[in-house]
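Let's start with one chain on its own, the form predicted alone, as structure tokens.
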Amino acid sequence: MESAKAFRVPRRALWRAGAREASPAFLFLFLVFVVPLSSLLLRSVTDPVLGFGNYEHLLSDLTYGRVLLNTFMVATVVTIVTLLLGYPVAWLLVILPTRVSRWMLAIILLSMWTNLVARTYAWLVLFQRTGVINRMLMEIGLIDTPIPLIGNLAGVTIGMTYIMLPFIVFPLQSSLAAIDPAIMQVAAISGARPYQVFFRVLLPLSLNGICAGGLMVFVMALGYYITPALLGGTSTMMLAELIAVQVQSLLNWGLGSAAAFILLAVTLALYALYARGLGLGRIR
């Protein structure tokens, strides 16, 4: 015991050594994140005049309010749909034989590695009035006239759900793989029905993966640009498109900065709620 105490390193010395090793990373984050973020916040309250006029205009104007509503509505719907679709896929990846699950995983990874613009244009071709989807529905007799799937929230939601699906499958797979199958076997032996095993055992134990994947998809959907810009229209504009239009086309840096900072504030608030609900230790 005495020899162990003699060789114990003081905690302050450990903190100093860790700070020295992490200082390049902290400096990099300061230069590429803190400095631009501070400039963004400063510009949002000084351009064109000093004050919170940009925020007031952004939150009070009905047009911008619709953009905010579209953004949060699409992000919420995409998160719910990806959870409903991703949970069974993640469960199959866990319970299927290793060879089959590897093939499934390879297919999911291949969809992620495919260029985002190419994938979105593929949906653009499928969603045309004379595209494969409308032609197939008309041939089997479900519809008489083509359904408009481009320039509305339906097309944007479907395209974003497809792109976001892998980002919710992997956290769910990790969470489900960590669950001991013996727990569910014990529940079944004790008389629990399959739906009771799912809702009372499997679902609560996989809550960490659900929250992590859901938060990731929701935050990414809030700031998504390419898919809504290609599959949507002016009536379905989302916040990222609004920022691009204000900065690139209208050169309204103040309003664009305010919109970007609102998006960042919402993201940080969601992370804070998540951290408070699950605890930083469990997140790490």
Contents of the next structure:
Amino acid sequence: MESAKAFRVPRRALWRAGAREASPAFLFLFLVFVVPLSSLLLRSVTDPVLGFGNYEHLLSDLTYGRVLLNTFMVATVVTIVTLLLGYPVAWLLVILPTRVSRWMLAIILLSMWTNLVARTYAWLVLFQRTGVINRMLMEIGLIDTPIPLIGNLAGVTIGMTYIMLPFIVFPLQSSLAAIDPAIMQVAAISGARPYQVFFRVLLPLSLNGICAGGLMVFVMALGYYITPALLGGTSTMMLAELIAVQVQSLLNWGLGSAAAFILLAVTLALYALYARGLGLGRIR
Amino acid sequence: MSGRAPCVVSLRNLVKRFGATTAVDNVSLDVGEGEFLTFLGSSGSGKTTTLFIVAGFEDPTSGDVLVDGVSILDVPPHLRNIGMVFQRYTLFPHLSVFENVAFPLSVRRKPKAEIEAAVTDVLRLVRLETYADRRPNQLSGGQQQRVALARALVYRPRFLLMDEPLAALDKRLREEIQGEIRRIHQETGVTVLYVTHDQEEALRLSDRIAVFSHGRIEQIGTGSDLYNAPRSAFVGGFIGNSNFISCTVAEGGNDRCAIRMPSGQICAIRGSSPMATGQLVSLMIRPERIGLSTTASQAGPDCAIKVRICEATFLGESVSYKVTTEWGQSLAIREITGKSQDVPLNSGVDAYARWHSADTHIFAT
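Form predicted in complex with its partner chain, following the form predicted alone:
Next comes the full complex, this chain leading.
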């Protein structure tokens, strides 16, 4: 008890000193994040008339409703597919010898460091009607007419999954690496079949990483713009595109702001749910 | 092991190579029903690798592992029906003590009532029945290892593997849990293969001990076999304390022979194996087998060498001496107090160290 008391005084002093050092960053964030966000919030309830008309409009109009629904569907599908694909990769990174896993890591990072627009256009080249994939499939006789790979959910999902993969692999890898391999061995020798070892030991112990990575990808996917805009069509419009159209083409700032705030509110709600479920301290 | 007793586990010429290094080098042994057999050796001696081959976590390069006479090399670990306790704490951190112990039965899809009864029984056996609802991180290291032991026993495996389960515990706790392990072994009659680097732990727990060195079994036998009749200098040095003196054979012979001490003095010894005259040998004597006397005449007929007392430490039931020989080697001597008529000798005094030829061991070098 006494040592804890003695420790509290210098710690508060330390905090104060740290706050001083960090104040430029805080000021920067305040000026470029809090202030514009507040003005945006203000706009969403004042433009064109005072009140919650923009929100009402967004949530009641069937077209906007479809965009909202579509946004959540794409984000959900992308998160699930990324998790399914990323989990084995993260596991491999943990169990492979360092020499090999370092190469794998480099390849994953390299794809992250390549320009996003360039990568998305690359998919466009591959996916279009006369693109490499369609021509190859027709060449081997699997299909007669080109299958539509862009302008629909499939294209958006593939393109976004590819971009999100590293963001799920890294948190998963760190949570899997923290598991002692002897725990899996003891589960096996206790009689657990491989699938039981996975579902009863490995999966629960890596839940932390699954949630952290899943949340990150889901939230990023909710607000994604370039990939759905290029690979999707009008029927797969997502919220970010809606905001862009409202603000850029229609100069409807009020509705755009309201849409942005719905996105932010959903993100914060998800984060709160996650923080409550797993404890805030565990987020890395 | 006599042929009549049934063998639970048999290792047949096990070899395990990792690249150029041979971790396990032609290991063969039989473990009898209900036996407590310990692999004793320093780290890197191949004992843990051998255990992991039995568990199925490593495949041998060659050789075979038989359980009740049937090879289990093609059987995956989860079907081997072996219990195992690891060196590190391996309780499932997301499960309670009860759920941890129930895990082996639950993956076998046993009925709930049966699981409940078995877990309660085995938790009582390790005396942790009141801890069933705790999480592993609420337990001490010793309690965690007892839960791990309960988890390894709950499904009544054919035999139990223990890989240095007490290595992470402090000395007092270690002795306490050694007692628990011995009691549980006696109560359950389970066959145990135990790995340790601690000779005292091996002597305290085991029916038989296999001394490992460089992937090979140097000697296998009861604790007193290994102590009283070591077959190599390594075993003699590993189990208990010992003095080694480099000598040459002065006169070879089958039963009795004579060796020349570094001082030139000739001593008769009991020859364990035929030796050629002139051969270099190492003479081993346990500290408690050497007596001290002040005059040569008291020394008796066997062998006595002149020494100078360097250090005398009174330890209650015994006096521990450090003496220097004429050729400058330091020897350890332990005399039981009250047994000898002499009062404890002071340091700096010249004396005679004597021993019976039957108490010496001789090893070729």
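Residue numbers count along the first chain shown, from 1. Under this definition, the rigid core comprises the largest set of C-alpha atoms superposing within 1.5 Å between the forms. Bear in mind the structure is a predicted one, so any value in this text is a computation, not a measurement.
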Core-aligned CA displacement of residue 140 at least 2 Å between the two forms:
yes
**Q.** Threshold 2 Å Cα movement between the two forms for residue 42, core superposed
**A.** no
- Honestly, after the rigid core fit, is residue 28 moving at least 2 Å at Cα between the two forms? yes
